[in-house]
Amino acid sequence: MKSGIHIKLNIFIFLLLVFGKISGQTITIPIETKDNALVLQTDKENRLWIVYFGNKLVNASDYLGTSQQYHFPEGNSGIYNNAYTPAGTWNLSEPALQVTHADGNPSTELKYMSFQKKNEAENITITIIKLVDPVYKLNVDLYYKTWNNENVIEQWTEITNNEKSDVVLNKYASANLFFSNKNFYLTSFQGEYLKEMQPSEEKLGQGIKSNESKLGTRAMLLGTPNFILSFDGPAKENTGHVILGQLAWSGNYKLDFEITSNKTLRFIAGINPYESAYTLSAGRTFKTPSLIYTVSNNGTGQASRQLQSWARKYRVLNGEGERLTLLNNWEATYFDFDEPKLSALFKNAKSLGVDMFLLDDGWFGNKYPRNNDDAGLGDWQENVKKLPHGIGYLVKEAKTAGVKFGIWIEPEMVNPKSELYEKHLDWVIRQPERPEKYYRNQLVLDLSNPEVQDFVFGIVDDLFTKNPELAFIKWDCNAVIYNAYSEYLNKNKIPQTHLYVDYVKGLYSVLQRIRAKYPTVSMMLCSGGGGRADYELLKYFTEFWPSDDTEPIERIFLQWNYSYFFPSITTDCHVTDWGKQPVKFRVDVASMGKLGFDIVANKLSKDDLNFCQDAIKNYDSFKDIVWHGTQYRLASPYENPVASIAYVAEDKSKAIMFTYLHSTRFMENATERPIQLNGLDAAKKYKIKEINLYPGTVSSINSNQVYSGDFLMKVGINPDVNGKRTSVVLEINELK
């Protein structure tokens, strides 16, 4: 009886607390997930501050006193922990919001007005905090959407202009966070073409560390909007307090990490303000992209599992569904193909055992045929010499051969050598007074223009309308934006600084139309590499292409790094002829994602072909665990000569463990020590069987031995990887 009274009293205190009845002018707003809390609080001047970010407290009433435990001096730099820092008034720190008002005043102040908290669905809560400038009619709504069980927060901002005429948003961040811990370590992911997603960890020192892109498109070519933030020490897999997140935006981004004079951390994330001042008309609202992050007290392993689970359940298109294995013709034919050659490849796909054949670049253009990458982009009609009977004929031929058919497009781009360029030069992003600058011999179409949006939608719509059995689209995007200028914006007297933002908004608009009409067809994000893997685009796509680098040793590292942020079901991993490793190694590496092939299948040796056929059958038997199971990174390739990763079924009855020897140094192998598993049931009994054996080889793993889950997680299993067994796939089954 007493405990019941205590619970009711605690709830009563919580309600009074958040509605400001106990603390007078002070309003305290906890934003909680299962394990963590972000707490905001007003002061006597009605400004809103972040007063706590850490482990969730048992008693909600305790949040009221958190701010009293910190005594940071307030100098001439302003107060660092504002929830959405404005520019031009009391603050001298890096702002989240910078506005020029209708009368030209560049200052903004934000005062708390109200908040509401609502349950959108089971496990999902949205908190909306309303702020207002007391002098100008500018409203700012801060949104915090939480997924309780996954410890995930999605945060964005909506800015509404209630003034009588236009205001200019010079900076408009998605999120402004504050952390009062000490010693912050940032892992960012930088790179270049064929070397995407390379991790770089550093201890943050006083000042601002910025990660940003100004490329316009394929934003992740040189860097990414992903980050790992670790507290009190470098990030570790199974221990430590970390935040793992991403700005879900497909254009120019900027992430600012500022160590203050108090050694605290301010984090501001959003669209890059570079050349992106945005005029907001009276009565209109601007919604920023989302910052998505998860918090873990048990290292990056738990954080990534939380984010992967969230993505499959709530974000990725058909994240809990199926995917198609495929054979791509690119490395088999490049641009040189015709109908008979493709029909033979359909039979190869069927012989391999994959679900689908994907026709890559080179199928279109007549006046300017697409026989290489300098012509034809924009002219999306079948090349009559290569494909006299059209795409429909290929779809039927593939079906006859027993496989589905998919196709490559790059609808946002144009070659100067094309009919589209000749007819619609005004659709192309280019400076009319400057020499054209090309990336991969192409330019970018102006998706801020509604006519161009209609054109891009029409490319996809036409393919599906004429070929309703088309099963897959590979959507590529290879060029960056040079000479940023829009004839459409100029003609309509819209500032050119809208281009970078409106391009991305135009892309999303096209994709919304496609998915409204074709909600289920699988589509791959491609960008000559991992230039477009973000959680806004993955609302519309089922998967993405991590990199054009398919060399299997490099892919181990790439796929490892992507796994921090994305579930395996989204990651396309293809077997190609890159590298010197045997086909078994290449297939084993590609099997830790969504498997595909980009090889000349009819040139495989008999044993290689037999191995691939058996490996695909094995993959079909365990792919559900790889796609939907729980992932555990067991041995890091950055710390060991081997990499090992496992996927465990939800009921812990089965697991798949991949181990690869990536070092070629003499005498390096993994036979010295066992590798500890994770995620099994300690009380269950398991047997372990090696699969994906190459023809004529015998496993050194005793498949009759019985292990407890406790043993496998505390002692481990030695997969016996060595110079002769460079990749080993183990199937772990509960003994029933």
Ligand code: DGJ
Contents of the next structure:
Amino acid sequence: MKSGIHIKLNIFIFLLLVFGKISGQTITIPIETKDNALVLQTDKENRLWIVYFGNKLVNASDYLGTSQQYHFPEGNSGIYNNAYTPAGTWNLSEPALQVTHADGNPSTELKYMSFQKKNEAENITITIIKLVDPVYKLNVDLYYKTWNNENVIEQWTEITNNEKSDVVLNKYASANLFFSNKNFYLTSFQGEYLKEMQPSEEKLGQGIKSNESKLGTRAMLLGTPNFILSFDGPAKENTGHVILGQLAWSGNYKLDFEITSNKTLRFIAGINPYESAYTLSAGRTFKTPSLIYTVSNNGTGQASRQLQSWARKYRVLNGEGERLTLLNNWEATYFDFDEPKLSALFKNAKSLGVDMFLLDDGWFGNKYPRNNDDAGLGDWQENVKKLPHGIGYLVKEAKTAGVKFGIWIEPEMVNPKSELYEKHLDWVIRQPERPEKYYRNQLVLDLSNPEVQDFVFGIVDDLFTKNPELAFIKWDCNAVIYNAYSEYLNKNKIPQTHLYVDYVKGLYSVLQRIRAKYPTVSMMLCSGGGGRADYELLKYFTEFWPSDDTEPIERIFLQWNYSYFFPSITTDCHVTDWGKQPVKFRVDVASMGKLGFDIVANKLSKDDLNFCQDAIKNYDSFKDIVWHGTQYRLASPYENPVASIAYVAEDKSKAIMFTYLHSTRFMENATERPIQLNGLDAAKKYKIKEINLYPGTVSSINSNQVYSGDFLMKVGINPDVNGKRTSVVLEINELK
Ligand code: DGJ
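Now the other one: the form predicted together with this ligand, given that the block above is the form predicted on its own.
Time for the whole complex; same chain goes first.
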């Protein structure tokens, strides 16, 4: 009965909108999710405007009147809220689209043509709005894909050239948004090698704040296309209206946040137009990358949970599946290993209790052996001195030891000291007339060239064809693009300004081929630390490496920051020898993501080894909740000497809470107050047990006490973190 009314209402709204179109009146197009609405509307001249972005209204027909309630002064204000702002005509502010038409004219106007709404699947709706230039045959289709329950919107644009010959796209944003609120706070995530994802929040003032990258491949080394926008005050964890999102593009990006003269905000996001004018031949369509964002009225906590849940269900490869715990040899051996050393490490992996051994850099190259980071990249044949019996032998040896085997590659790169460089200089991105400039002694291969794409695909294909039991690939990418120039584009008379874009498209095309042939095998996205983690690449990868900085206190902060955007199942966290924290602290921190080890296990003391073995068993018992449960950031390391995060099972019957003392400056205050849990069932009864106890220590938590969920969420629990207990893991179990 209830759903019948709902259907009638929808038909009514649909008729209203269609009627509006037939009679030449205002067209109103709401893009709704469970709690929010983005509303577009046409004016008398058939231009399309954003007239509302906020809480969803009960009656969609009410959106018709929203625009009348704003009385911004005349002048520039009339151009600020365009749904996709063209350049060269009436608009004098930052454009979303800038085109040179076939006849050389640089002006574009966009008028509304039609829209279409489709239910793609349960929970997923797609709205396509068609715009057209009334003078030139240029079509622009705006796509809005929504996931209702997760309040997630994915927006992209398709530009079609129906003119007689080439047009040049000088700027082609993915999305152009407008917010009529008044005070805007932007959190950007910037960094450096070993300092990835450092947040910085600022109140936006009039003018444009740009976040961008021009690095080419490792575009996120210095900054990221992730953002948090908070309205009316700095972003908070559990209150306030926030938008949290990312441009899903693995190359140069540009996010422009423009506070207008009316104190409203325009937001334009897309591929960085820097050196990227794109020639679109007649009849062709250019599809931009997606801007993906979620809206929350309950702070960043809810926003992250929405995005994490969306990512697991709909985006990340095998997001709801399983992952492999592992022992990696990078920090244990660096380039210095051979078969006997590796065989010993396989046994270490087994005795620790992880699922897999991961062989890192250094296994290839013969004329130029990869014994250091200055040679061998590009020559993907086993080094006969180190590995005389080849990879196949290692896969078998690992299997005999009882673990799976995975391998590191960096297929987009080449060292000048390599046979590949000697044979295929034309495959290398470099300016032929200028001295080469290296990043980590290497150069980038030209993935705009289909032959190079075949070569990169071939590296992976060859490994899997020869070793069908290979369980994992770590795909690294350590260099940025210097001296951007492609011999392939030159030969084919394609403008050099296609290189940055076609490189990334080439990479996606290789990954599509890999996934068509090897759909499920786990692959880790790595980029000399965390220079690459985005929702376009995570369609093909199961996880990513957040940083080479594995010092556990820094990791608390790093993992905290990544968790705004990514679910724990995607975040690889390895226990290493970095820093001064005891092994328990290191393992506890790494257990908040996908756990791995990069240590010399046979050098661990007996107690440390026993602790690790038990902790891995514990991890196996709760990993389902860390990977697939709901994450609650309980106490921020930025605001407290302690940091606390909990993961709650979907049915609320179990939770795991991690708490750390990360700063000893205020150590005496660390146990003063309890920490309130979140996401439990208020009516359920729970018992709390401390796990991951170091051998010989006794917990100070009373495991017999019974608490209501209500108590734990309102009063909280005191994990008793102090100088002697700097890291505490609590298992919260429903009393049945
Ligand atoms: C950079 C990565 O971040 C490290 O984990 C390691 O794989 C090295 N590259 C190997 O060269």
